[in-house]
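Below you'll find only one chain, the form predicted on its own, shown as structure tokens.
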Amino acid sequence: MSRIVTVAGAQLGPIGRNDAREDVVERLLVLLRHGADRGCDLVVFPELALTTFFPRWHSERVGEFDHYYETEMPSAATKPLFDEAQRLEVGFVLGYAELTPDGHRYNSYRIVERDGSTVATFRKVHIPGHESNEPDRPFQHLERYYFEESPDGFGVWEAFGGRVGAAICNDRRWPETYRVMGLAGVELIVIGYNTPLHYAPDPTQNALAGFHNHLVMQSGAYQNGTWVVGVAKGGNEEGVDSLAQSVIVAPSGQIVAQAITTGDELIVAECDLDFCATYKQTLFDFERYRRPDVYHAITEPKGRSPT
């Protein structure tokens, strides 16, 4: 039986600060139907796919921005997406800001199977940016003010005929992200991101944003023998230029599909999950070649090791 999963990366262009959820969901529906027309089993949307990237503004009270969070999923505004996906028998991954009943705030990713069932809710592990108002910046990056770190870490779930994992934005920059899922046999990692092209702490990195974006996902795919689907919300959103360049990366580390615009765009690839074994059972045969006995410095200190 074939284990080919046809996957779409559903890149989004900017979402305005005052754009209604219902209007954004209509854009998602267009991309979902486009994916169905192209025979997709799975459509991957980006991080915070329902709202503008609101951590670029400071509010004296976090609760003043509650309208950017989802308190239920699906909600009245997002249920049409769930219903249409189930009708089309297309799975999807949706990024959104989550406000839990007990008051926790997470940057979340919902994975939904082709039959409409929820596979998992992943919450962002590596929260970047800063925790307090820094008004001298050209724009804020207050993710650490608006979101908590995931208490769950990285999971891998049986879905779409294989082993599926997830990461969000800054998670993609850390090798541990891919390795933890790689050790669990992951075959497809879905990643959504909102990445500004200006990095205030070190603007010399600005020109390398696209290179770094692809570098980490390609190396993560290759070193762990997995497909990686990286999907952006790009373009100029509320005066901030954000990286696009959504990609689908093979277990070989090769890019097999890439977006060429900064707006709403669908990229598609047939992902043969059996191709993962080409790397998992040879060069990166973990059981045969890994040396965890000499890796203690990776997990023991949080910061730089003295050795």
Ligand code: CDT
Contents of the next structure:
Amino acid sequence: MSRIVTVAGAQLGPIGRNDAREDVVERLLVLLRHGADRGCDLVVFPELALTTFFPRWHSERVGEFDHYYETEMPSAATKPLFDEAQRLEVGFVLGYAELTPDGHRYNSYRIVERDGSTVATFRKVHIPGHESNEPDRPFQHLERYYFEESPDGFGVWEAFGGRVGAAICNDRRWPETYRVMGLAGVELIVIGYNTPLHYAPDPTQNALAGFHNHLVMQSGAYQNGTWVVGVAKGGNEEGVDSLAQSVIVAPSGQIVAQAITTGDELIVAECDLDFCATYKQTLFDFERYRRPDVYHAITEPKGRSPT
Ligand code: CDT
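Starting from the form predicted on its own, produce the coordinates for the form predicted together with the ligand.
Up next: the whole complex, starting with the chain shown before.
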């Protein structure tokens, strides 16, 4: 049986701070139907795909921004997306801000199968930026004010005929993200991101944003023998330029599809999950070649290791 999964990265352009959820969902539906027309099994949307990237603003109380969070999924506004995807028999991955009934706030990714069933809800592990207002910045990156770190870590789930994992934005920069999922046999990792092109703590990195984006996803794919789908919310959103350049990366580390705009755009690739074995059973045969006996510093508590 073929294990080819046709995957779309559904890149989004900017979402305004006052855009209605219903209007955003209409944009998602256009991309979803476009994906169905191109024979896709799975359409991957970016991080925080229903709202503007609100951590760029400070609010006196976190609760002032409750309207940017989802308290149920699907909600009345997002149900049309779930219904249409099920009708079209297309799976999808949706990024949103989650406010749980007991008051926890997560940056979340819902993975939905072609039959409408929920595969998993992944919560962002590495939360970047800062905890309190820093008015000297041209814009804030207050993710550490608005979101908690996932208590669950990374998962790999049986879905779409293979082993699927997820990460969100800053997670993609960390090698442990891919390796933890690689150790669980991941074959397809979906990643959504919002990456401002200006990095206030060290603007010398600005010119390298596109390079670093591809560097980490290509190396993560190659070193773990997995497909990686990286999907941006790009363009100029409320005055802040964000990286686009969504990509689909093969287990060889090669980019097989890339967005050419900074707006709503679908990129598509036929991902042969059996191609993962080409790398998992040779150069990166973990059972044969890894040396976890000398990697202990990786899981030691924070702080410089003596070795
Ligand atoms: N959304 C997100 O995680 N963005 C970060 C921005 C850099 S940290 C201020 C990223 O790693 O792309």
